[in-house]
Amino acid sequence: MPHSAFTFDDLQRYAPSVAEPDDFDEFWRATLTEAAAVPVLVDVRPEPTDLRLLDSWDVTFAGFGGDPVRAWYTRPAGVREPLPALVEYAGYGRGRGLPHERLTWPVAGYAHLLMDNRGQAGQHGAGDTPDPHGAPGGPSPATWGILDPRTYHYRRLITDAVRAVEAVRALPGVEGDRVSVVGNSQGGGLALAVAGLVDDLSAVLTTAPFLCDMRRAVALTDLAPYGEIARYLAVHREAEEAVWRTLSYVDAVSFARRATAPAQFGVGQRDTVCPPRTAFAAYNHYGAANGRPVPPERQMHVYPFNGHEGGEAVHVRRQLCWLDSVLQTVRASVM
């Protein structure tokens, strides 16, 4: 059955069982571990930008393997006391471009950090943070150290989004306590990522979600980035075995399984980039592996007639009105 036929009820019963191999939390305790041994925050310096609403600065921080990371932080002007924070992951082939390319979470009140993508731009967006890794693998990221989980590409991307949680906790006039995660696409993955490796997030906002059911998704569709995973199979037949494993480590519904935050999902029925029963496997499995009695808050916005844009700027007021209900909460609770 294409994914497109799938009915909204389909969807939501949609949760498969995905390969989780045996050290997938001791492989990440251990990538972790090793990052937060160097310090967080290597350099932060004001940026001129013309804007006199908002103040921004351009942050480097040692993500993977100390690499330095780049990333646009950005709050609103004149504004003293500590904000809550929202940490946004861009999407496939996409960098941080500049810093008044994205602004409505500063100009919603929150103190907002912007991470680049390493290695990632010149496809549909600027960037300026380069992957040094070798390793055996394909032509684009999405293949990039494909055959083991220690050398792949997105083991590395997925730490710099941890990192850059713990960069905009370390950056002042942040809420440390109220730092919550946002992105579209592959930054969806990341995001979702984040919340099964960081158990103190505030929310979660995910729309059209790449990483997700991984194996199915390759299955389903041709167009990058799971495409190019298919192409790399179409030449390297011997591969399959090797490539399915390291993608298991880096399936963001093994990591949907474990978050705790509350969680905002929003998907395109007709999405064929990234489709949208692979979305429904993280929801569906979304905080049933956390450890805890209550399962965490969850909710989707399904659009029936839209593709990988999903909802646009629909979808981005429902996002406003939902944070700011999450942070209203996560607020008396602390008082």
Second form
There are 6 protein chains.
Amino acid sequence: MPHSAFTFDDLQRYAPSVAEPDDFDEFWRATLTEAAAVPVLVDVRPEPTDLRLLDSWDVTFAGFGGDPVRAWYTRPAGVREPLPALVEYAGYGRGRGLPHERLTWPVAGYAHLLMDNRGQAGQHGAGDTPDPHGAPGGPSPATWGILDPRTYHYRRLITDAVRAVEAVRALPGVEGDRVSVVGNSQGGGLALAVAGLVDDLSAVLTTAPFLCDMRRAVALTDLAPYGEIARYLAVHREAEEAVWRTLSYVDAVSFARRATAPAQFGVGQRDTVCPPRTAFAAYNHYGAANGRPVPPERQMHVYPFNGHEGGEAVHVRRQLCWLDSVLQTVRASVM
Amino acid sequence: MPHSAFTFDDLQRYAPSVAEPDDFDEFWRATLTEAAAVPVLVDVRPEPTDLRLLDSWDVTFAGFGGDPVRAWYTRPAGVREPLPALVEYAGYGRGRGLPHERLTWPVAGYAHLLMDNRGQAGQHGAGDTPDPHGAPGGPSPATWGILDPRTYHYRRLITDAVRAVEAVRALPGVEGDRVSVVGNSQGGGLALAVAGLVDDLSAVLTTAPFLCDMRRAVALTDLAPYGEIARYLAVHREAEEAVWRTLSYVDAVSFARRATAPAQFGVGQRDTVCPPRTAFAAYNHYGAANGRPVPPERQMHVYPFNGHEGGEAVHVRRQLCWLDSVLQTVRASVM
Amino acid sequence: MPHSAFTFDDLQRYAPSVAEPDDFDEFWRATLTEAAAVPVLVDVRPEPTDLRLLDSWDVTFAGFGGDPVRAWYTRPAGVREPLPALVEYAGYGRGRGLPHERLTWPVAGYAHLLMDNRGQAGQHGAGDTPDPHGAPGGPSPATWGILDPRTYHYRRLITDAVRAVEAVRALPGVEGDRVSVVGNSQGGGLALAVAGLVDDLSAVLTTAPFLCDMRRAVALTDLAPYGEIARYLAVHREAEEAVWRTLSYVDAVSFARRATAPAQFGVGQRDTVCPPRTAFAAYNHYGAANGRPVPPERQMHVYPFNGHEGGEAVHVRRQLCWLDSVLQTVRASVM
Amino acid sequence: MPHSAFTFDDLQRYAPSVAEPDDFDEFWRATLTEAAAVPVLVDVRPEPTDLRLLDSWDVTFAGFGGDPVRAWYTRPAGVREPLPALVEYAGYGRGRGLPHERLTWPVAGYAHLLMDNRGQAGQHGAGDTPDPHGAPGGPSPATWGILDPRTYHYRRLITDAVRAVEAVRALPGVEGDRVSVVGNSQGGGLALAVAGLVDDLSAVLTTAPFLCDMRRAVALTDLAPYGEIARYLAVHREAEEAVWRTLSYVDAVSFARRATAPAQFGVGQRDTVCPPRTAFAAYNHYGAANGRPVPPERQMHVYPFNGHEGGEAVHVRRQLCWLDSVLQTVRASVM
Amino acid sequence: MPHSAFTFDDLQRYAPSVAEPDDFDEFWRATLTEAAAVPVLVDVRPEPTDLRLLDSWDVTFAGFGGDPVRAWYTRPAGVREPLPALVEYAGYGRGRGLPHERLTWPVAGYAHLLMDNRGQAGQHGAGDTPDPHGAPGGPSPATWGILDPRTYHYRRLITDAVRAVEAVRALPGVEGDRVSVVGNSQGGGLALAVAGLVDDLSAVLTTAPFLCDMRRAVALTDLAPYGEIARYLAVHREAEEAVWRTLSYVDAVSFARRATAPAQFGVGQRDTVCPPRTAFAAYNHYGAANGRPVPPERQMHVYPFNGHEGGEAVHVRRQLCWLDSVLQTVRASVM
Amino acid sequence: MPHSAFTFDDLQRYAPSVAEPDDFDEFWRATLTEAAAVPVLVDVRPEPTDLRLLDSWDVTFAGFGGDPVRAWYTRPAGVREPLPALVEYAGYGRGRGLPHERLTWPVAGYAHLLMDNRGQAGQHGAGDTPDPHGAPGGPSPATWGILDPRTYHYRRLITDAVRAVEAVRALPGVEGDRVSVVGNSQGGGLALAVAGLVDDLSAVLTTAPFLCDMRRAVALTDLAPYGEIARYLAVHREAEEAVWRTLSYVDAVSFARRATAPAQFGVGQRDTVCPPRTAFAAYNHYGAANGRPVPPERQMHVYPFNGHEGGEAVHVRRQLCWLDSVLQTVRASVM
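Could you please show the structure of the form predicted together with a further copy of the same chain, as a counterpart to the form predicted on its own just displayed?
Below, the chain from earlier opens the complete complex, with every other chain and molecule after it.
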């Protein structure tokens, strides 16, 4: 059913107060400090692809807890000069797949790092990184260790995502001051999380983001991954407060409030997986608590007849144009 | 669609050759030996239930890797004398739940131990035992660590199930020579596995068993949990041989072949979750390779109009009667 | 879709005016008087169950029109002393099943009578009581004889439910002044109806009740049994007023208004079978028109992530505790 | 899924041996004799319809047990001369509806009697005839009283159907020696039943017939009404033999074997409600045991891409042509 | 889900402002003038039907662009005198079918013309008229040529519908001053369109009309045909403004505003194909801009428990009565 | 349901005799000759994409009937030298989309022409080419003009596909003797059709092909597009022979028999859209009637756990490798 009582006007005004624990910043500072204690690059080796215009490498970097996290690094073949870089995060239930699956950004001329999602691959896409931790919680990745923010899967995944930015900066041929992040769905949520944790990104591109306004989202949809959390609560009725507390440490609205980089959002107005209002919660709060006098640039594209797939190729084109213009501004301001 | 080309006659004749690795026995001997190195009982404490006729205890025992595994131990209130015992295994996506959920066996007069399923609770039922391991494989419990038999979730779960038998024997008030196992669906598969690994059980009650004739089952149904394995293979196309190899170490048909205890089976002929022929594969091979001159007693009840729910209360009544008569025989032969 | 425009606050305030015919009390007084004209117990015979801790009897009592209605009577084995009793009503499409199916209450120490639903068994559960009446109306039990309150199936079923209380009081070993009623779904609606028709019950336990605020419920859901009434009206468009009139004689909100006993409610907030607001309609009006100066005790437990299954084992535990405390108060006040 | 292992060739050869009780003929002789003890016409009154070309009457006739059964009698307006007549039986869950709903046959020039289905109306179509009997069995019409052939709903409905033929012959303006029967789905099954019980019909038109080869049909489909019988057996597992015995008294294959009138069949090859092979079972046995030297004329039209709706208007046209030609033969042979 | 936040009171007040282009009248004047340039009747030949009470003819008339459009013309057999006529329009995905499919109106005594839908037949019903045009737009009839009002399929279909009125007036035996239009779903939308384009109709009967308040309807439902437009916009995101512009030329609310004939509406309140509010949009605006001092008579029948099927036979009876009374008024005023 | 009675062995042996009209070759010779009468290139203009590594052009070529057909031409940026070329055909309900959607082949170093599907875009993907023809048939593209091979949509689409090969050879920078074709689903069927009509292709890559063994396919699946043909036949029951005749002119098995180029197939064994056996029908007949002494090289990759999506990225990698090796052979043999 496409219709909702929530209109486009409602979306534009939707800026809910999302619970934020007092030690939110300290929690993440400590987590990232611990992760930063080991060198980020573990292994980098060339990967053949039969694509003449691109070169690819199989990268392993140290993520949360020093766990080895895999990624594909791809860039225009034979180009030696430093390039602006883009770190991409994959959707829920997917991993990095094969190196020839996501060509848009390297073909556009960027150095591109596609991070594997630990433990998730095998439902919708392939991957190579396990999540070697275990803690009380439900059987789906979105519920692994959900009873405590310290053991929650997304603490590890968000840390990996931050480390991926550090990894790409450690790779040869990257302009370290022109690194951006991009993702769709869970990848879009991770991009927002990184935007709130890394303060010198050049740009953030997020579409149909997961992880936003999560307590509300769990109430709005039955579909995975939010629905997996609701399912867990339907079984573990006593766990509700613990779950809300855990989620308050990973809500992308709280990360978005702290963000400083220009951001471009895309949303399908009929999205029933990640309800559009929850993306607007992040958008409307974006940069509001970043401590800077001027708010970051942000733009939102809404696709009224689309669901979770959003704007697809139309939006990709808009991403290419927008990022190009943002980076030229960056370059100008850096020079 | 209830109808299948597979008739009742076909079921009765279905005795496929299931792949069995050369080191099957050695694999399990080594695994169980390692598990046996630590004392089995970790903690036993009374659990209030508001049920006047029963007493319950919250039991923690050392399972695979010494991991703490929870269970409920329940028996007729105030009865001091040793009782025959029944170890029950829960279905996929469930745990031990609350201690007042499964009353049939203690009300019938048995000492009853209900084992938690590590890591699975939260989808269909509650539980308290995490699975603190991680290895390459898919995101669902049925695919955790599936690329290698040593890392597969069912290696750990089957070991827990064997250890549960040892745990109940270590508890006070149990007749150690009259211990039986019972389970439905995954619980039925675990009961068969234990039947093949523990050679002095009094009886085995298994309904709609999972884990049987798995390679065929993955080809026959899209529904979880078999369908989750198929889904993983649809994404990780390169993993097929590794998965078949792993499954060959946990197939309940191979365990059933080694079983020595009398067994009662129940199957719904319209079961689309655990196809009935796969239960017959275990039934028709039951005890065939246990090295004894006389095959164990076995019986099969088929419910032609039922699916995975099988015979429900009708079958429970048959279980009560059958177990009672088997145990009297046991008692007689022991005396 | 879990979300509804109806929030928890809306539920707490929802106290609609439900149509009540002028002769409501007279209708039921006459109906029950007529039923009371024959002795209630028709037959009581022991029923074997293989459960050592319990004794069961197959009871036949005279229901509406003197029709024989079956029930299971179960209590702790060998206990001679009078016990507090609980009458349980089964859900729609079910009957009393087998005597070993519902063990919680007798295991908790109560004398327990489980009433068969006339004519309904065979869809979700088994039973043994036909409904030997026929009148214009639709083909489903919820629509049998629905064109006139005198011929409506629920006139007969509610009368049976009241007679079941009389039957349990006529059985040996029951404390007649400590009889309570319990039920889920249709059973919960019957419990409320009995609460409004029998003024000396000790307690009422109702979960996910059917029969409440029925005209609204028919507008809110397509699922059976409400949806069967809507389906009938979609075919018999001329019958609408007759149907609303008939339902006004069996609406559990009107019964709840007359109730005097303490009551405990349980509701799943995502229930799409019996919409939660209709349970709140009964709860918010509970005892409001019972003619007594002090309203009866009542409590409501809401399970926000659950549907029609509600709180399951968690709620059962709450029921056990609450009934125990209520009965101790009853005992105290009786003494 | 349209495809079945059962091909068109298989259909043409499908002539299963359907169980027939020894007292089949005696059962029906006694049943019909008892019904014939009261005068068939109870009431006939004109019914306005706003259709200028037709006249309609609301007819009440005495069916099984003398119960009043309603019907619509419709014929070309103002025509006094006797006309060939057609008795039509409605589908499952339907009744006679309104008198302007089925116009084809009276517009073609026939006297047309449309019988109400006792107790069924209200699910798919409207009606006015209750089924004032009650006996052990399931809650759906197809399961009412199913434990005994004497109490089964279809004993009553088939008797009504035979009485409808007697009723139309008692009405003015009908050529008593040119009466035919027609029906679709359950109506088609009733037409076959009447064909086996009334030996001087002029023609039988049956499409997508229910009631044929019932034990097989219950195994082949989950859809109502066969699926309702399977559902009952899934709940009342002990009832299987009683149900098969009851069905053997109403199987339309046994009636078809006894039939003498010419018959035209229509079947959709993708019918999942009444599997096409079960119609072929009746067709291939049609007239085989009617004790006459020459088998009756029969024809079958198969619609390969259609389901339960079959040939619709295309088949209606074929029915009109075929009946016209058959009746001209009848007229010729009568003259 | 039957319930909607939109109540019956909301429906009665719902009179949205529907976009209407400045050249709406000119667009249709030019379109119809061009169509009128060729003689309307192309071919009329008798069609046998085996129905004794009716005569049928296969009619071909010149529709949009002079394209040959087929229709069935049916009337009481042998009646020479002029009769009031009714032009009927079929639903989406259907054509005229076979001549014996729609008997109500001729049996009631009317001359009846049933127009084929160009290009649509083959999904739900049969037909014989192709739509020999092609233009940019989507692959479903509701989207053919949708990027421009001049190329849109409904420009052609509405023109055909107007021409059908002219055709029936050109046929022998028709009272030219007593011609009415009737249709359900798309047919109901066409009836409203004709009501706004032809100013001397006697009556308009429309049920569950498509084409009303289309921009809103596309937002309210996913079901075809509105859902096919939404689907097109989900793929061709750039086409939104062009599509809204095109639809503004064919919205039946704008036609209804211009209508002068008495009108009867029927709506199922649970209609999810053509949302009931969109029918009320046409009803509440009906005749509001027809330039006459007294608004035309109109009535609305709402069926609260029905979906797109609406009132079915009950409503047909109301249509028969209402049209009869309206035509008698017409006759009186003409005389 | 993944399982089918059709095993892998059955697939390998499946080589059905597909009906082929006597004038098959003449029909296509005449059709292509007529199309060849006009110059193939109509318009070529640069298209910006923001992709630095590629250059794109918007191409218009003259297809069937000289109709303008759009395509994207894309190749490595700045490369002047002639490249081997690949013509790609899109799936059913899709068009060419946007030029940055299909990057694999140009990134691999090929000149790549992606043909628009006339009239189909708007259901699953975007496009810009209408199909300006109209003829009797059903409302879906797969049924447009289906009553006659001369008016059938696929006559036009296949002709366009052949013309696309001619177009790419007319473009600058293409090695005319190294042109291959590729497609998935409908695109795979078109690739096979072109393989049978153009005798100097270098290679054919086809996955999950539509258009193969069509009469059987229509019997095997309900899903579009085959299901749309079945749906049409369910409505137009008289059209069956005409439809089979039309399909016999476009069946890809007949084209495959005539093919001469090396071919690589990919199939998902659980494909329910284009049943795998129908792809094997083409594979097993591939080149069998091409009049050459040595059969062309062919290979088949089966993905046992995949449906219509097939091998995805894994198969793409295999395509890249295989085409590279085939073209090197071509180069060698040309040199």
